[in-house]
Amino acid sequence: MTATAPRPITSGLDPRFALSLYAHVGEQGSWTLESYRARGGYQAARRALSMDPDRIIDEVKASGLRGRGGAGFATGLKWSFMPLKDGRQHYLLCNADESEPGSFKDRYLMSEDPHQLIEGMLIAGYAMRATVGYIYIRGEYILAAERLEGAISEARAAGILGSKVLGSDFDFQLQVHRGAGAYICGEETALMNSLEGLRANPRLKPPFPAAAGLYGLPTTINNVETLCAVTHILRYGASWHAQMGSGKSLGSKLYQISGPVHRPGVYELPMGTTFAELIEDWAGGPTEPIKAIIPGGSSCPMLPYQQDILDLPMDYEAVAAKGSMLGTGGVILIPQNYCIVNATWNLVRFYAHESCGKCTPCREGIAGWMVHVYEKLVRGQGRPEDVDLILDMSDNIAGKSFCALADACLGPVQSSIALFREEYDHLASTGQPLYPRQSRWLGGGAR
């Protein structure tokens, strides 16, 4: 059965830019070649075979494109780790697998115009001497995975991937794997263990996967918006991209908006628009009051919702500034009823079901006392020093696990204490939340 497409509730893209990433998410055919190559597609990888493949990597450093998947390094000098001339088998990963709550921008990129991701790929392969790539999809990601899938054989029939890409002497071959739904999974270490069918669990670093990734080989992971930038960054050239965005944030960016507003969905803007801007000007303003704000997807700590906030540039480091993170981009707006004590708790639940246990802090911290605590608290039967307990377990947590996911837990737990501590302590003391409104799956309220 041919799954149905999925639509982003409102999508929008600022006019000044519109020969970018989601210029073309949302028309009919636009996931086949025939439409793609309609709009010029794959000139930038036929202009990338031209060159020198060091020349592309000083143009993506040039671009001052940095990584859409979170951690925002910088692309082109993630690049030039590669060992770029020592003749071993070097791979490319596509991180596709998007599971970070609060995130839903790759999926349309994927299912709308994989062939924008497609020539990604093939430009980044040829600059890093990578003649194996692999797409790491979500696996409930169906529909995007069949589009994927179909594009790759069109491509493949067109001589655009396999032996001799468009004519020249550069092979590349390309493979979609479906993942199981694992948060781990976006870790690109334990990715890289799944892709080898074992565990997901995250690898040691060093070595870091340019000296020893899949299969023990060179590897450079990218995520899918990262990728498809790079398309547009060989098309049009370095300077067009780094005339957007402000600082060292350069480029536009596929911003997110969930939660109480009038138009939640996907929004391509340029890096530093502000806070207001995408949700006043774009998703048409909150339906009701709002009391925090999660600026990158779930992993990242709150901000309060208040001017300062609201004016900030959504780009790396302003937000660092105020202790938060971009991420994704994925903003995520809490209703100032909702209580935060079990906003926090849905949170606490994710990351404990997703932690794949290989470390103390994490597997007993985070899946085994936050938890507990958390669910005393929302139910009713929690005491007033739960609170400072929970930040001791923090504290006791916090950059001692394997890998970052518990970190990741740490940061929307330790900022709504320190934003939020009244709703804290009104619930520990009285059973009660300060604000009435609870979870689904507490039928309602804390009991």
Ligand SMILES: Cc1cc2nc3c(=O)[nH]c(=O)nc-3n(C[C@H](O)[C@H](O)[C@H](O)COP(=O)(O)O)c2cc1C
Second form
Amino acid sequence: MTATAPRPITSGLDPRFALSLYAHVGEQGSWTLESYRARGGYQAARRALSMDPDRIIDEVKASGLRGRGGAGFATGLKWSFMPLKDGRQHYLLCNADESEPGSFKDRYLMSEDPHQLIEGMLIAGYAMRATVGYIYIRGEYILAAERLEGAISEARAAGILGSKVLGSDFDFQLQVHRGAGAYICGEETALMNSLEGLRANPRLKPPFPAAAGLYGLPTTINNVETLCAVTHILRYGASWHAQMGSGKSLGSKLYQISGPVHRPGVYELPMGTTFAELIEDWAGGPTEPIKAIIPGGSSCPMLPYQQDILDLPMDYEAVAAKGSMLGTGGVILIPQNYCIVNATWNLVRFYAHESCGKCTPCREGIAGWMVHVYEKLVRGQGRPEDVDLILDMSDNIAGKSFCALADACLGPVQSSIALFREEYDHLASTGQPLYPRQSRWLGGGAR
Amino acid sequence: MRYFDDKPELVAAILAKYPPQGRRSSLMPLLREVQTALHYVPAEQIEEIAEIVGVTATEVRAVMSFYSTYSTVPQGKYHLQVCATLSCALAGSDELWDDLCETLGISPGEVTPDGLFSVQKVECLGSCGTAPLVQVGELGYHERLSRQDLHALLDALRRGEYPGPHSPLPVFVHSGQQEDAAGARHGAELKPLGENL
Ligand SMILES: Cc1cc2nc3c(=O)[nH]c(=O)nc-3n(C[C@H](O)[C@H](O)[C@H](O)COP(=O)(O)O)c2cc1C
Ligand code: FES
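Switching from the form predicted on its own: structure of the form predicted together with the named molecule?
Then the entire complex follows, led off by the chain already shown.
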């Protein structure tokens, strides 16, 4: 970068910041092809189809885009792992399983503006020589699946999907596959097993999907938001994308916030926006005192609700430096007077329910012992030594499970004990929570 | 009673979504058809689906048991699912659940005597910004549900009227601009690459 390079955009209040992903969410009929075309839809795909596929991958690399599914892996680099045209069928999968508690951004991308996802998949498919794509959408997303199916039919009828896409020599078939209620299907290899009609146990890696993925063939899988961002990168340029963000986290991102704030919701902001801006300027601030913040979905360790954390830019490295993760960008605020053991038990229960049972540390450790000890504690039947027992179990599970699900469960467990040990000890020794349960159903959303 | 015998086009359309070596991929879509229509998957349909896909009934059962959507016992006409995960718990889903079970007089696994309702606690439904919520079977989400809303919904369902989903968008965008908490709108205009060249 030269000395005259413009200052990066790291605030949604910066007058240079423009919405892309959510710009048309909430507009009447925004999900139709007519609306999409009226605002320049599918021009990015036209441009891409006139390019050499490798140049598209270069452009995605230059944009700095990193996967929005949680891990933040560089998208262009991932695409470059796909073999060159080798005569075999290549697959592109879209991960629309969105089941990480606190995450609800992909849902509205698909229900409100599905054509940008179709366009992103066309571009990605062309770049990776994949002529068949599947969108694996969680079974509960009824409206989003309907809108996607509708948009795909419209695109087929208009020659945007199928053979000779937009009059080019490229063929691309796109199908929606609906899940049936299992969080683990979001893990990329479990998703492939599920799509093949098997139980959704994760597969051993390597081989990685680019070598042997769906039906054993070269496959790349990306999150919904990642693929939508690709559309905008091809439309507005890699340097437009790279001008937003801080450090190595670039572009526009959908942040979600839930829990007791005035305006829970999804906000599109440049990466590097601070937690404080999201919580105060956009979500209108908390409705009650807060003690902890889950920065990016339930798997991310909790952080204390204090100034140095609130001032952090929401980028992958800055959050990691504080011992947590940015994950999906799904922020959850935990109120001061909500028992932290109860809050953590809620998540442990989630992971226990979603453990696929394949490996011993997760099946016996999380779904067996961990949830059992938490249940005892929450019922007031714990013993003082149970807190150390939880920590000891955590040490024994950490890093030993087949996939990341068990470690994901340890995120809230270990962090909540580190931050709020006195609440655990109090409950374990007296049988009474420091913060007893109170009514929270405020007429159900009188907010 | 066979389910798919008089629906050859439907079966063909499902099979056509997958390559020949991926015939098994049709398993979940076929199960979904039956689950949606009959509110469970009877043993006979498990056999039928196994036949179509070319696997054993035991394999179909093994897949079914992995996912929480499929049921081998009849559910109510309206299967009411309440998300119990953290963001919903923070918005009162525990109370919602208790109220629902008390009002209907049933626990999970039971169906009301009129065959209308069954209940299930489920995990995060991706509505954390519009919590708490009830999902009515295959019909739709009812989000930001108050006690009054819940009872109005139950009354309508009892009358056999499904009022349609209720899914307010937790998004504050208006014509390309995002509204901050103070009501000011932000967002520059974007020009596609070609127009700058
Ligand atoms: C237990 C588990 C659940 C996951 N759930 C999701 C999910 O629901 N959606 C998603 O996009 N990625 C999910 N992921 C991440 C995916 O495995 C994968 O990294 C991602 O889809 C890659 O896309 P990206 O590079 O565009 O982010 C999950 C990972 C794990 C370990
Ligand atoms: S926690 Fe209930 S919808 Fe996410």
